[in-house]
Structures are given as C-alpha cells and as structure tokens.
Amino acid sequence: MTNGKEATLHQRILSDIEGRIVSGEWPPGYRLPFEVDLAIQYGCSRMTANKVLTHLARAGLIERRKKSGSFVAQPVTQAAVLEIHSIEAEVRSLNLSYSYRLERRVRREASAIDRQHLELSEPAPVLDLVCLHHAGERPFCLEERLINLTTVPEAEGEDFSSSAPGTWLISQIPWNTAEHRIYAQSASAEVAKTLDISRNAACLVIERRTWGSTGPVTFVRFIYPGDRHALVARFTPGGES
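Supply, in the form predicted on its own, the structure of the chain whose sequence was given, as a single chain.
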C-alpha cells in the first residue's frame, strides 16, 4: 500500500513533469530522466517513479520505449468533424509554432476531375493550390485545393505566398453549405517525402467542398500523418436511439 508521503511525492513529480511538458520546456521527443534518476532527484522509491511514468503514458503525454527510456509524445490534434477551422489555430492550440509554405499556384481551366470535385456543370477557370503547413519543425498537413474562379474571382488577385488560402476564404467569402468526406489512405512516395513520414504510412484525409449563394466555392483535400491527428464529434440526443 502506498503511504501518505509516497502519495504526496507521486503528485508532486506528476505535476512537475506535466508542467514542463505543457509549457514546452520539455518538447516532443525530449527524453525524460530514467526511473532511477527520478527516484534519486525526488527522494522517492523507484516504484513511485514508475507509477508516475505509467500515469503519464496512459494520459498520452509520454511514450515509453523498451530499453530506450521515456519520451515526450508528439501531440495529437483533435479537430471537430463538422467545423471549418484554421490549421494555424489547430497548430497553435498545441503550443507549437506555425509556419506555412505555398508549394504550387496554377491558374488553369478545370479538368474533368476538377469539375467532378467542384460539381461544375460547365467549363470554368480554377486556381490550383498546393500548400504545406508546419507545426514546429515538422510537417503537419499537406493541403491540395481548388478554388472556383467563377464564384470567387477575387482569388485570382491573391498570390497566397504568405497567407493560407483557407484563412483568406473564411475571412472573405461567405459560404452556406459544406460537405466533408473522411477516410484513411497510405502515403504515396510523394506524400511521404513531403510530410517526412514512411512510404505507405497511414494518413488521415479530410476532403471538403463548400458552396456559396452563387455556386461552388472550393474543394480541398487535407492530408495528415495518421498518428498526429484525431477527429472529434459531439452529439445531442435526438428523437431516435
């Protein structure tokens, strides 16, 4: 049975380590002191140190690797399924620095696939954009976007070199309908290289289409490394069970 002193030390060590992780003092990938070192530092038993590390692992704050030690876990973003949100806000919610890079910007006539993605019944010009979002030093999300220039002609005058197109669209163009499609996909060689993950690693893909009062606005595909992103949906009771 754990005595009162050990229980108090358990809480103290737990609070200390959680504080260092949440504040960013110990960033993702940082190796924590070994059990024996924690025991010496805090004057507690190795069992107490082990219980603290086990608690942190169950909470998802650290990863325990056999023979290697314990490391601060990579944070996993939780995004609401039905929200249209800012990727920058996602990243900053993790207490990580955000950066963005435009990989491609091409104005062209919509292809047959583009027209299918945007649900266009007639030929139309589109802006084809590829962007990479970073969280800290690591790639966070690959964005592949089409903007319908018939509905959003103002987008042609934007170069999107310093501001992500999603942020601009949210602030500039009203939309009244959105559709999400969510699925898992193995990373192709190109995606794996861009996101700095292994080829065929699991990715979470979110596709979104939005419409405004005058027609389709945009189609976008977000590709996330599967181990760094989660989706959350909140429900209220309805009429049927």
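Can you switch from the form predicted on its own and show the form predicted together with the DNA instead?
Shown next is a single chain and nothing more.
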C-alpha cells in the first residue's frame, strides 16, 4: 500500500481509478471514459486499459455494458470475507500456548441427525469425534466433528489423540466446497462444564459442512464462549492485493 516503489503501469492505473471511485469523485452511475480514451489518458494501449477495467468489473466496482460504456456500480451488498483458519494458529496468534485433547472417538453408523448434518441420503459409517482446544490454561473451543468414512476411509486408521482432525483432513482432501453457519446459543449443562463457563452463557457456534469431489466429507461444530471470542472481518472495495 502507498508503496511509492515503482509499481507497474497496470497497478498505477488501477489504483488511480479505484481511488476516484472510492473517494466519490466518480459516484455510482458515473460513466467512466471509454477504453480508448483511458488508453490515451494514461499513455498505454487499449489492451492494458481493458485489463484494468476487467479487473475492476470482477471486483464489483464497475459494471460494463457493450456500446454504452463502463459505469460505477451501486455498492449494494456489504461482503465480508471471513478467513476461518486453524484453531491452533488462532490461539498462537494471541500469544498463548496451545494444547489439544481428544475427548471422544466413536465409530458408528450414521444416525438420522448425522445424516442430516452430512447431507447423506444413504446409511454410512461415520467417525464421531469430540475435541477440546485450550489457550493457555483455559478451554478455548469445543469441537464436535463427524467424518464420513465412505469418502475418507483413511480416517479410521488415525487416532487423533495428539493432533486435531481439521489439519489432517485438509491434507487428505485437497480442495473442497464448504458451507458455514454462524449463530448464537446458550451453553447446555454439558458444554458449560466442558468449557468452564456458566450455564446458559451465550456461545458463538460455527458449523461447517465440507464436500470433496467424491461427496460429503465432514461436518464440524465449533463452540466458543461468546464473550471471549469474536469473528472479525474486513472489507475493502477492490479487495485482495
């Protein structure tokens, strides 16, 4: 940011236009100069101008219409990108020591609820895990997880006694689709006891369902003491870089 160091032509044009849009100098609905004119203004070829505009369109800052030109878009939805990283990394970033404990490990046939969680239509064997993550001395997060043994049969060979299943799974299933659900819930008696918080204290619950190329992989529920933990997300138009 504001590097000063010689940026590429592409970057300079991009941040210049981005600046005009974000500052409000070019308000929503404003028609920006045509590609050819931008090319002349910045002393570059149309291809370069085109690339910049394509980039801005992908980022959602402008809308492009053939013949009509390119227009500054209306800032409709506030998109927040949450990076849900590993719990160990999260704890360590708080400068606390991290420890992990496996509380339960059961192999069984998927119950009706399990099948709902994993979006399974057929009966299947699952691995039911409960883990507790500590930050320093205190319990930090409770993890309840189901692993679909049909898609990840290798999980049966792992005992997960020393390392959390999340990181192991990432190395097994290279890329996947995920769906998150975030909500608040009062601690049940059991959860309160495990997390060492008072009964009915508000908890932040994050559920994640993951699919690989061969089907549902895992369903996991993270339960955090709500007052001690918060998800933080930042959104800047144009994003990334």
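Computed from a predicted model, the values in this text were never measured in an experiment. Positions refer to the first chain, counted from 1. So that the term is clear: the rigid core is the largest set of C-alpha atoms that superpose within 1.5 Å between two forms.
Engineer: Would the C-alpha of Gln41 be classed as shifted by 2 Å or more between the two forms after rigid-core alignment?
Structural biologist: Shift at Gln41: 2 Å or more after core fit.
Engineer: Would you say Pro28 moves between the two forms, meaning its CA shifts by 2 Å or more once the core is fitted?
Structural biologist: Yes; Pro28 is a residue whose C-alpha shifts (by 2 Å or more) between the two forms when the cores are overlaid.
Engineer: Rigid core aligned, does the Cα position of Val217 differ by 2 Å or more between the two forms?
Structural biologist: Val217 C-alpha, core-superposed: shift of less than 2 Å.
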